[in-house]
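Only one chain is given next, in structure tokens, and it is the form predicted on its own.
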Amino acid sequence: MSRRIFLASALAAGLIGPVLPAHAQQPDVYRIGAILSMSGSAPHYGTVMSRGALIAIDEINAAGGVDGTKLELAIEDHKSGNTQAAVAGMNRLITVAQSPAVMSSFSGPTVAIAPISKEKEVFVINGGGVSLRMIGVSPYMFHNRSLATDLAAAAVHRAQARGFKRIAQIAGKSEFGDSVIAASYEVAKKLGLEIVAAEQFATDATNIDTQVAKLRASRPDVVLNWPTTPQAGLVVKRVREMGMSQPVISMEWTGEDTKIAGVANSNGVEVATDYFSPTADNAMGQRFYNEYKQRHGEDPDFYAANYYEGVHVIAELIRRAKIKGGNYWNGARLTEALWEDPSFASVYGGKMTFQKNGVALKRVAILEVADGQLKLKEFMAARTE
């Protein structure tokens, strides 16, 4: 068994012994813990994922672990979200692997282990799940993926780098719909921007034509598109069809979007997201791609980014603890030295920071589909005003 990575399972069969117990004030190694998509009908997430948090633990050990103590990654399957799951593996990873601090994954399981990262003070930093449910369900529970509120509002600050005023947004009646709406009249009306129509539509829906309708009376300069897919593509097949030519700018765009939409009707869609695209003047961007391509040959998307930075979040958040002394390998110490300092380098260049309901600001994408294909046109930063 590789010593970079810790099974659970092989622990409390006998086959490992146990760590130091938890009042020991220096660990032997830090164990980090992981619930991941490891297997179900979405391994490729976990395959992903696991695979960034691992170059991370690589590249950390090779440069003498932190001040000499080495990292090891202990991974538990949630198998595809099953929330059973992810909470017998965050019991795990206390019980087992003594792990305080845990990466997370998918909303629902992210979700269902916050009552235990809560009562046992486990450190979790979620780079995956984007549901606005996770927000303030722990006080140790973190996130290093953009969450819909702060990409609706960078989306509004593209519509106004634009020249856009007069805008149009159509979501889903859903919580999901709810928050973003209702976080992109804020950002608007700082903006000085008008919102001239918001319409939802039930999140199963197959004709929304009444919705688009609206959406065309209120003449808009500019349409922004909330739903995930497939229903981002039906949005703009129907806009398309009903003579709004009006610019798109949508959260969520897939292939499977250009394909409901049309490619002749996606042409021109931008999509304000999360993506990871190393660039010259980002040298751990650049480290972490020319090493997953060395490795896996491809190239990393962004769920594999966020979880090799979750890594190193973890890993400076250990040597910030250690720095004060004491007991500090628990989660209460590591969520006391973020918000001493919420900043923190960040893969996708320059730094982000961690905002007070614990989702991290970072630098967003701008991707434009053309002929069938999401291409970089810039980053900006992911901002709530």
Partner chain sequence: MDYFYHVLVMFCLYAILATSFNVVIGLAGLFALSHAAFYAIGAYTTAILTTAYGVPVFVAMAIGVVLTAAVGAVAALPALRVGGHYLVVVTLALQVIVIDILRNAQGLTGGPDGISGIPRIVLFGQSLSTPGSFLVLAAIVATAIYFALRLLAVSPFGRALRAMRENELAVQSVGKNVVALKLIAFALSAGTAAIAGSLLAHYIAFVSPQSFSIDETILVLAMIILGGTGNLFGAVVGAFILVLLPEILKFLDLPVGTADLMRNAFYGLMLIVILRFRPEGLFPERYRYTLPAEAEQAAGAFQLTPLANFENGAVTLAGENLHKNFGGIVAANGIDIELRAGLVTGLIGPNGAGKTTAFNLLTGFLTPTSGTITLRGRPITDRRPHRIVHSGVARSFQDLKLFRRMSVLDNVLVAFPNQFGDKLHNVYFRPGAVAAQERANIARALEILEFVGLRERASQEADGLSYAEEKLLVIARLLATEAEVLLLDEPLSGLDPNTLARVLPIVRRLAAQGRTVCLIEHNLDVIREVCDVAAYLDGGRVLTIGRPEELMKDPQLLERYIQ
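Given the form predicted on its own, state the structure of the form predicted together with its partner chain.
Just the single chain follows, nothing else.
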């Protein structure tokens, strides 16, 4: 959906909305739930994700809401991955906020709320968690973040393209790290590359010297750096400090990582990721980028972008479902609306398409960090191994 259509429909909604009599199933406001990591050991995710979502909500509301009805965000906290907290939050969203559409984050909490999503027909869109375990657990659950395994495959292909033979990989000890390491082994084997080291550390560790020492001892050609922010930056900092000059390919890189690794160390790091860049041909991305920068004084990362995108997907689904009439403000109808046309405007530029397994396929880009900025080197076709 292009910006023009979006604006047009918003305009139309603004004109027509007020004159229509209130429908029986028409809520006063569309409350969208969000179960995010607002506190605990990794509260920064919650901070940026909620910012992204709020920008989308404000943007849509400023344009008159969805067909005249405003959106509202109800945030619940899963305390950086606590499943009981996530389930409590989900139940609160259903009972108190009465929200049939929820954005979730982190794999654990997302899997934990899946049975409720299935049972209560709650539409869930996850833009943060990457575990394979989230696939197929609820027919109403979708993911607008590429699977880590797909990204890992892209990174290994990239390593092969650059002529590397000996690969060392490092990851956090999480479902993310595990699935990525497993996937890389598979792809590397297929491509005839050797994995000479695979080290893991506790997800909240700040001390990874031992792991890096073992990486160094394995004398690799390239380091595949799987941790998420901010440990991606930490790995690069340590790798360089330990005198390793090998190229690094990361899966994720945000401004936070540059901050931690230091600008000098970050130079030359490659990033294989589903690509978010507010370039000229990407109006939605640019609009988001500018608003975020203006509000918070820093560049948005792709987590913020995913939740911005998530709100837009939900808004679009409401619009589609409402046209068909009846009691449309529920997860089943929203899901039905999604399958009508699983293609949506992406804040990454172009379209993303939800596949049968519920995961959106976005193109993978190879970026390079230069003076703290991400520069696009090339696009790679999205592939599912």
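Being a predicted model, the structure only gives us computed values, none of them experimental. In this text, rigid core is short for the largest set of C-alphas that superpose within 1.5 Å between two forms. Residue numbers count along the first chain shown, from 1.
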Point to revise | After fitting the core, Asn225 CA displacement of 2 Å or more between these two forms | key: yes
